[in-house]
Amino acid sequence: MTETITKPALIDGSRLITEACVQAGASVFVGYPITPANLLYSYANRRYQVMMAAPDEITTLQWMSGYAALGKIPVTATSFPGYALMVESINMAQMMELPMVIILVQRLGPATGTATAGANGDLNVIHGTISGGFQLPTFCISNFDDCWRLSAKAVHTAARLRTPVVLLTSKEMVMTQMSYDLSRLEDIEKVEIKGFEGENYLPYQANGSHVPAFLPVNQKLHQVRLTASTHNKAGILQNTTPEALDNTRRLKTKVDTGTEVVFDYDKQEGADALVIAFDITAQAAREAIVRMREKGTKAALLVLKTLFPIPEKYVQLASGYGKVVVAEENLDGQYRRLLFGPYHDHRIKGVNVMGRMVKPEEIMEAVESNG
C-alpha cells in the first residue's frame, strides 16, 4: 500500500504565482505598487534576482523593455489604472518583440474604481491593447493550480514567442489565503530565450518559425536593432514596403498560431446546457455544476484559461448545446459579447453582477430556468 504524502499550507495565490514565474525563468521584477497587486510586489523583493521599484507604470514598462533587450524575462503586476498607463509601452514592446509578463489583477471599475472589490472588467481593454487589432497571449487563472501552471506557461510563452504576455487574475485569487496541498505542485522547467547561432544576423529574420532568433544588445558579435516603428527584417525603418508589411503581419501569425489553447471541459452525457466561466467566477461555476448534478440536472462546464487570441474551439464546443450560460463579474458580459457577438442568438444567456462575486445559485437558476 502506497502512502500518499500531503503538504497542507495556508497560502495566497500571489505567492504561488511569484514562485512559479521565478522557477519558469523570470529573473527580474519591475513594478509600482497598486492594490490589489500589492502582495505580488511584496513577494517579488524576496524571490527575483533583481527587483526594481519604478516611480510609475510608464517607467515600469520602459525598464522591463530594457531588461528584455538584454535577454532577461521581466515580470510586473498591476491593476487597471496602471495597465492603462502601460498601453503605449506594451505596444512598443510587442513591435520590438520583447518577452515579458504583465500580471493584471482585476478590480471593480470604472476609472480608479474600488481597489478592494474584484471584477472581470478589463477584458475589452486587453483585447484592444495593441493598435491594429493584434492580440497579446492572455491566460486567466481560475484556481490555485492555475496560479502555478499558468504562471509558468505565461513565462514560457513570452520567451517562446518573443512577446508580452498578460496573466489575468483577480483580487480574490491573489489576496485570499486558502488551504492548499503543496504536493500538487508540479516541477517547472526553466525556459531560456532562443538565441542566434550563425554568421549573418538579421534581428527580425524569422524563417519558418514566425519567431526571430534573439541576441542581446550588449553582445559584440553582431549589430542588433530594436525598433517599434514599421521595419524590415534588418530592423531598418520602412513605411509600407512589402517586406515591412509582411514582417508586421508575422506578429499576428506567431501569436495566433503559437498561443496554446488551455481550458477545462467537464462534459456530461446527455446535457443540453453548458456553463462557461473564467477567473474567480469559475469557482462558483464548479460548485453550481456539482449541486445541479446531485439533484439530477444535467449540465456541462467549460472553464476558459486561454482568453486571447479567442480560441475557435470555445465556439465549436458551445455549438453543441441548446443553452449556454456565461457567468462573469461585469455588467454587460464582456467576454460573452467577444465570443458570440453583441447580438448573439437566444441560446446564449449571461449571469452578470457588479461589486460582488457571482453566486452558484445564480448560475443554477440561469441553467434551470425556462427562459
The other form holds:
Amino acid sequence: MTETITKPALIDGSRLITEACVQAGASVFVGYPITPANLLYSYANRRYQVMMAAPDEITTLQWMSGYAALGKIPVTATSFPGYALMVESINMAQMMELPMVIILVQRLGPATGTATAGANGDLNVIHGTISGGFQLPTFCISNFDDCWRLSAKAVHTAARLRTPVVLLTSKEMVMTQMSYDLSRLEDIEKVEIKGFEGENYLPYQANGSHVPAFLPVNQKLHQVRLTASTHNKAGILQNTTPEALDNTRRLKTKVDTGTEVVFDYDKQEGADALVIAFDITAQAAREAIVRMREKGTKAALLVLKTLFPIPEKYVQLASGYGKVVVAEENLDGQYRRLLFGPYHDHRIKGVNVMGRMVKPEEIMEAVESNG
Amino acid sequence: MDNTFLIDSRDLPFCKGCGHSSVAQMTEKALAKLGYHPLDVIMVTDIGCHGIIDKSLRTHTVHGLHGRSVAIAGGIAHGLGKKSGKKVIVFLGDGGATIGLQHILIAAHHNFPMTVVVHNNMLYGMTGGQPSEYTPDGFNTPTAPNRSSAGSLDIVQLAEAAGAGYVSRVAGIGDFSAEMAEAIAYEGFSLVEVMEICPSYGVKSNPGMKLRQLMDETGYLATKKVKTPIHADHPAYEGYNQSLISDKLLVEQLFTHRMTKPTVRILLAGSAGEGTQSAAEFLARVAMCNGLQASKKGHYPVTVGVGFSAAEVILSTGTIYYSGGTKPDFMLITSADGLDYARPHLAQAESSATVLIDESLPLPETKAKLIQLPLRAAAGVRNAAMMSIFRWADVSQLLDSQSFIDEYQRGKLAAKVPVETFSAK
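What about the form predicted together with its partner chain, after the form predicted alone?
First the chain shown before, then all remaining chains and molecules of the complex.
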C-alpha cells in the first residue's frame, strides 16, 4: 500500500479546496467567522480576487447573490449554525438561478454543539434546504484528492446549472494536516459564465439542458429580471400560472438530470459485503477494506461523492450484496435512512458514532460479525 | 426601446392615492433628469406593496426577500464599484427597513454606491397593517388601534450615524423629484425616507390625519444631511494571483528513518498557548524529512487561549487513510490540562507504550512506561511542547536526530529560540 511520492508536502484540505475553487473560476469569497471553517476564510483572504468580510450569514448569502448577478461565481464556507441562517437566501438564489458554492464544514450539533468536533450531522438539513423538495447539487469530499477535484466540480456545476451547490465536508477533513503528493493535482479548467447572444432575451427561457442563458445586470443589451417569487420566463411574478409552475418544475429537472454522479466503487471478486461511506469516514472505510483484504475477509467499498440529488445508482449497486454496512459520524444513520428507508432491513447495517470519528475497527466488526 | 424608466407611468399597480405611485414617478423624473438609460439602472425591490412595481419597470430588476433587498443590492454595488456608470437603487418599505435594519447600517457603513428609498407608510401594508419600528407614537394601525409604543426609530438618523454620506426625509406629496435626483446623483451611499400614509389601512385607522400634520406632530420633519463624497473605491487587493500550491510547500527527504513497524502514533497533550499544535506539525514535517508519511490532527476546546491543546501525530511507512486516534505508542504530556486530557489513553495504554511527562506533574496510573523530564522548566512553558519533541527524538531514536535540528532551523521559531535550547542536558 506504499505509493511513491514525488512531491511531498504537509498540507491541509482547506488549502486545496481554496486553490481548486479559484482555479476553477470562482473569484469572490464572502465570509464570516465560524469554527471549523476558519482555515477556509484565512486562505480566501489571500487567494480570491474579491474577499468580503460579511457581518452575518444572511448578508453573506445576499452579497454572494449580488455578485452572482454580475456573472461572478462566489464561494462561502460555513458550518451548521451559519447554514441554518442562510437557508431562506439559498432558496432565493436557487429560484433566481444564481451560481455559487457553499462549503459546509460539518461540526457536532445540535445548535452550537461542539464547534471543534467533527460530524456528519447535516445530511437531512441539506436534503431539506429547498422548500418543495428541490435538491441542491451536493458533493462530499472523501480525501485530499477530492478536496481538489470535487471543489473544481462544485464550481463548474454551479456555473453550468446556474444554481447554488453545496460542497460538503467536516472538521477533520479541512483542518487535519497530512503528507500529500502535490504531483497528484491535475490541471483544472477555468470556467467562465458565457452571456446570452442573440435577440429577444428572456431571463428564464431554458435551453435543452433546462438551464436558461445568463446575462449579468451590468450590460445594456437586454433587460434582466431576477426574482425569488414564482415567475414566468420573463421573470415577472405570477401567481400559479401554468407557465410559471412549469418554470418552477424545471428547477428540479435541471438539477436532477444535470448533476454528475461521482463515486468510487472498489469491487472485490466474490465479496458479499459492501461498505458504504462518505466524508472523513470514507478514510476509515478505506483503511478497514485494506486491513480486511490483508487477512482474507472479502468486502467491496462504495465511497459516495455526489450525495444530492440521491443517485439511484447507489441503491442499484447495493442490491447486489447480502450485507451492506453504512458508516456515518452521526446518531442514527441519516444518509442510510435516506438511501434505504427509515425501517429495519436485516441486510443493511449502520455504523454510527457521535462526537468522534468512526474507527476502521468498527467498520470491520460490522462486516465480519454474524447477523 | 423606450427610454423611460416606467413602462407606463399612468398605469401603476398601487391602490388609488398610494404614495408608492408618487415615489415611482418621482424616481423616473429624477433618472430622466440625470440622463440615465433604463438598462444602466438596477432596481432592487423588497417584499411589500412597493415591490409590485417590479413588473412596471424597464430597468434591470431584482426582487428578493423581505428585508434583504439592501443586502443583495450591496453585493451588486460593491461588485460594480463607484466608476461603473451604473446606478443601483433599492426600493423598500418601513417593514423591510425593520427586518433588514442591519443591512442598511452595514451598506451605509461600507459606503456601497447605491440609493436606498424607504417608502415609510408607517405600517406593513401587504399583511394587514401591522406596525413597524418606524410607526410613530399616536399613529394607529389595524392591529394596534390604540397604539402606545416606545416611539419609533429614525432611519435617517440611524443611517447617518452608520456613516451614510447622504440622507434625507421628504413628504411623499407634490414634486420631490429634485430631492430624489440629488440623492441618486450622490457618489456613494445615499438614503431617502419618503413619508406616506397608506390609503387602505393608515387613513381608516387615523381618520382626518394629514401627512404634513403628522410629520410635524411626530417630529418626522423633512431633513437633509450631506457629507463630501469619497470618490475612490477601496484599493483592489493585488496579491490574489499567487497560487497557494507551490514548491515552497515541498518537504525534502534528506534522512532515513529507523521505524521497524509500519505505523507509530504519538499523542501530544498540553495546554493552549504552549506550542502544542506547532510542535506536532513540526514533528510531522521532520518525519517526512525522514521519508515517512505523516498526519497531524488537532484537538482543543473552542476557547483559544486557555484549556487543553492536544494533537495526534501518525508516522507511517505507507499511505495514511484514517487520521483519527487509536492507542498511541507515545504520549508527550506537558501540562496538567494535558494530563487530564490524556487520562483515558493512559488508562487503556499497554506496557509497550511510552509516556514522557513533565516532572512537575503527578504520576498517573498506567501500564505504560513513564519517563519524567523537565519539559516545562528547561526552556519555559511556551516551549514545553517543542521540548517534548526533542526529548522524544532522544528516547525513541526513530528519526535522524540531525533532521530535527535542520528542520527547526528552517522554521520561524529558530530566530527567537535557538535550537541549542532543546539540546539534551
